[in-house]
Structures are given as structure tokens and as C-alpha cells.
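Take a look at this one chain, the form predicted on its own, written out in C-alpha cells.
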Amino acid sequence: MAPRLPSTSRSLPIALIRAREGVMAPIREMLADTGITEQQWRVLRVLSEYGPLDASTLADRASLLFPSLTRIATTMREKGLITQTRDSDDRRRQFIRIAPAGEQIIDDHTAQAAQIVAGFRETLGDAQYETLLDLLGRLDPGARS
């Protein structure tokens, strides 16, 4: 007899998708007037936090596939949100840096983003919020120890 699947109400993949939508809805609302996508926001957030990065590291930290980052970076460069330079030693390697216009988007939305996070912390409580992040980190195949 084949094992039974859990109810969809207790399915981890489905629960994660539903939770993602619940988390992303207020972020999408925040970004609606910026003209940037969720993926572009993640790129700006990572660059703002870490500074210039090579494209491969940026893709990993922004949870993007490398080919997607390449396409996204082209659009962001055209919008003046980032700059790209080639490594002088390895011309195949590119470094991406946030541009002043990208920093301005981060600066303009930091307070609202912090309010969104505060709402999630309030819903879960500080301890459960931190526990949730820790548990999700354990499921991340690319997590750095």
C-alpha cells in the first residue's frame, strides 16, 4: 500500500507558497509606485547591504538564477539603478554596484519596509519570527553556515 500524502492544508510546499504570497503582498504594494519588480528590489537590497558583488555571488544572495540576473541587471542598468564593470583580471567576471538612483529607492522605502517586517514580527511574536527564519534557513540548500 502506497503511503498517503498529507492533506493539502498540511502540505509543506503548499504552505510555503501560501506564506510567500502573504509575505509578498505588502511588499508588492510598496513597490507598486517604484517601477521596479520584486526581483529588482532584492538585487537593490543585497547590493545596499553588501556593496559591490560579482554577478554570481549577487545571484546567489538575491535568490535568482544567474541567467535571470543577467536579464534583470540589463534592465536595471538601463534604468540607472546599478552599474556593471568587468574585472580587470578576468574579463568574464562582472561586478555590480548599486547606483545613486537605486540607493534612493532603498532610502525612500526603508521605513515602509521596516513597518512591513514589524507587522510580521507582531503577528508571530519576536521569538517565533526568529525561529521561523532559523527553520527556513535549515531548508535552504544554499545556506551558508
Given for the second form:
Protein chains: 2
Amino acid sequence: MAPRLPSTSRSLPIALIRAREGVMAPIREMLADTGITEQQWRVLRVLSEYGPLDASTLADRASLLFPSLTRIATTMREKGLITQTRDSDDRRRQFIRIAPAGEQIIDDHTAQAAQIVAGFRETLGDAQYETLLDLLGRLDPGARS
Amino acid sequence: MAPRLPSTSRSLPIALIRAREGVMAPIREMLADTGITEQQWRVLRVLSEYGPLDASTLADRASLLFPSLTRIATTMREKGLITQTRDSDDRRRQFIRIAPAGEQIIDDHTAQAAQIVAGFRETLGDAQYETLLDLLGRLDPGARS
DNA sequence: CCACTCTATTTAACATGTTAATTACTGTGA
DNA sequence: TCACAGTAATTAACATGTTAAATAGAGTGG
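Output the structure of the form predicted together with another copy of the chain; the preceding block shows the form predicted on its own.
Full assembly next; the chain just shown is listed first.
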């Protein structure tokens, strides 16, 4: 029963980090000339898909911690990528919506981003790509199974 | 041929982030009382497994960027978790080795860490756990397939 | 109305991620 | 030996991750 840790070469956390790096590298490269980060890209993607959202929901869907979102939103507002408005019913709450400049970035890069995703899908094959997403989902405690 | 991005709910990068968060949360919790971070734990694990390493190799095996390792190593040296020595042959190069206090942290937490890993393996099942590691490996451009 | 509690968000402090520039040292060829 | 290219590591600057504390507004029972 001697408890043994797997070699770091077969460590799940490290494998996740490296895979993420492998997947994000081309996306970061794509975004390099736009001056936005991968997290800002994620915020734009979520807003573009779901429409205006309150900050909590946005943070959740973009997988950002709240303090990170606060800073990111400030940056993005200053860049004119989003707009922030207070909820008049509950003035603690805030709504965030994508601005035209933000939409533009999405429009300009959707095709290329889709191509990058398609490349990974092809690398693994459709079936295994879906398998991977399912397995990853089972490691996410937030996912309602 | 309209290029379409997948919904963010089926996005590979987001799935990787969430899975990593799910896997790391219990490990961070385990480390909370030691005062070391998950990255410092990774450094200790690699040093413990491979013995003394030069900084480049250590950064590579722990999946840390070099500037991060520089800061982390400084912190860990000040805490007495590692020692750093210059290579006398090539004085640019540096060797890093784990110190007794570092060994102690590894020893104190190996059992619990192994149990956490075992939990995830059980969640997915042995076969799917291995499948996951293999699929993740195929997304890592650094992995020689 | 008021103390109290809860919730949404922000701020603070420190650690790491990321890219670019810089420093220190090594090896090489003129 | 000296200028120069290359390598190992550090430093700098900015963005995000992470946890804890602080603010601000909303809701509730007395």
C-alpha cells in the first residue's frame, strides 16, 4: 500500500498545463497583433455568444476569477472593447456588453480561430476530440453531470 | 464553408482551464498549510524525482517559464527549500538541488497527494485516465511522438 | 428606522505568466 | 587577443491567478 506519486512525466496537472500551452500558443500568436490577451479574447467570445451579461455570469462563463475580471474589464473599457453599465434595480450589479470595436476583433479573427480549432480536431480525430472534451468535463467540479 | 467557432461551452481551451482548476483545487488545499504554491510543489517534485538539475532542465521538466523559475527559485532558496550552486566549468550555468526542508515537505505530503491522484483515476476509471493522458500528450508540441 | 446579514464588486498583496531587453559568460575565427 | 555570435540566466514591465479584506448596496427582523 505504499502510496506512490506518478512520475512527473505522467502527472495529470502537468499534462493539463502542457496541453493548454500547446493549444493556446497558436491562439496567442493570432492575437499578438491585436494587442489583446487570451483572456480578453475569451471575454469577447463569451459576450459575443451570450450577449450582455452581468459580471458574475461573465466571469463564470469565461472561467475567470472575479478579481481578474475586474481588472480585465477596466482595461477593456479603456480600450473601447466593452461597455459597463450599472443595473438600476440593484446598483451593486453591473452589466457588461461588447462594443463595436470588440465585435470587430471577433469578426476579424473568427475564421482563423476556427481554423486553429479545426487543426486540433484533425490532429486527434473527431471521435477522440469529443472523448477528450468529455473526459475534461468530468474533471470539472463545476460541470453539472 | 462558413467558419464557426464552437460554443464556449465546448471550447477546448476553456475545458482545459476548468479541468486544471478541478484537479489543482484539492492539491492547493493540501498545500495551504505549508505556505508553498502549486508551482513550488512542482519544483520540489521534479527535484525529488530527478535529483539536482540545471535551471534550464528544471524549468522544462516542471513546465515553468524561465523568468518564473528565476523568481520561484529565489523564494525557495530564502525559505531553505532548495540550494543553488554555480557550475564551475560554465559559470553561466546553475545547479539546483532540493534541501532537507524541501524533502520534508515532499515526505509529509506524498501520501495525501497520491490519494488525490487516485481519486481522479477512480473518477474516470483506469482506462479512460490513461486515454486522457495520451490525448493530452498529443496536444503538447514539446512531446516527441 | 435600525442593527444585522447577505450579496456583488472592488481593492490589496503577493505569486506567476508572458514577452522583450539586458547581463554575464563561452566559444570561435580573424 | 579581440570583436562577435551564441548561450544561460536575470531583469523589467505589464497582465493574470489567488486569497483575504474592504466597500457598497439590498434585504430582513425587531
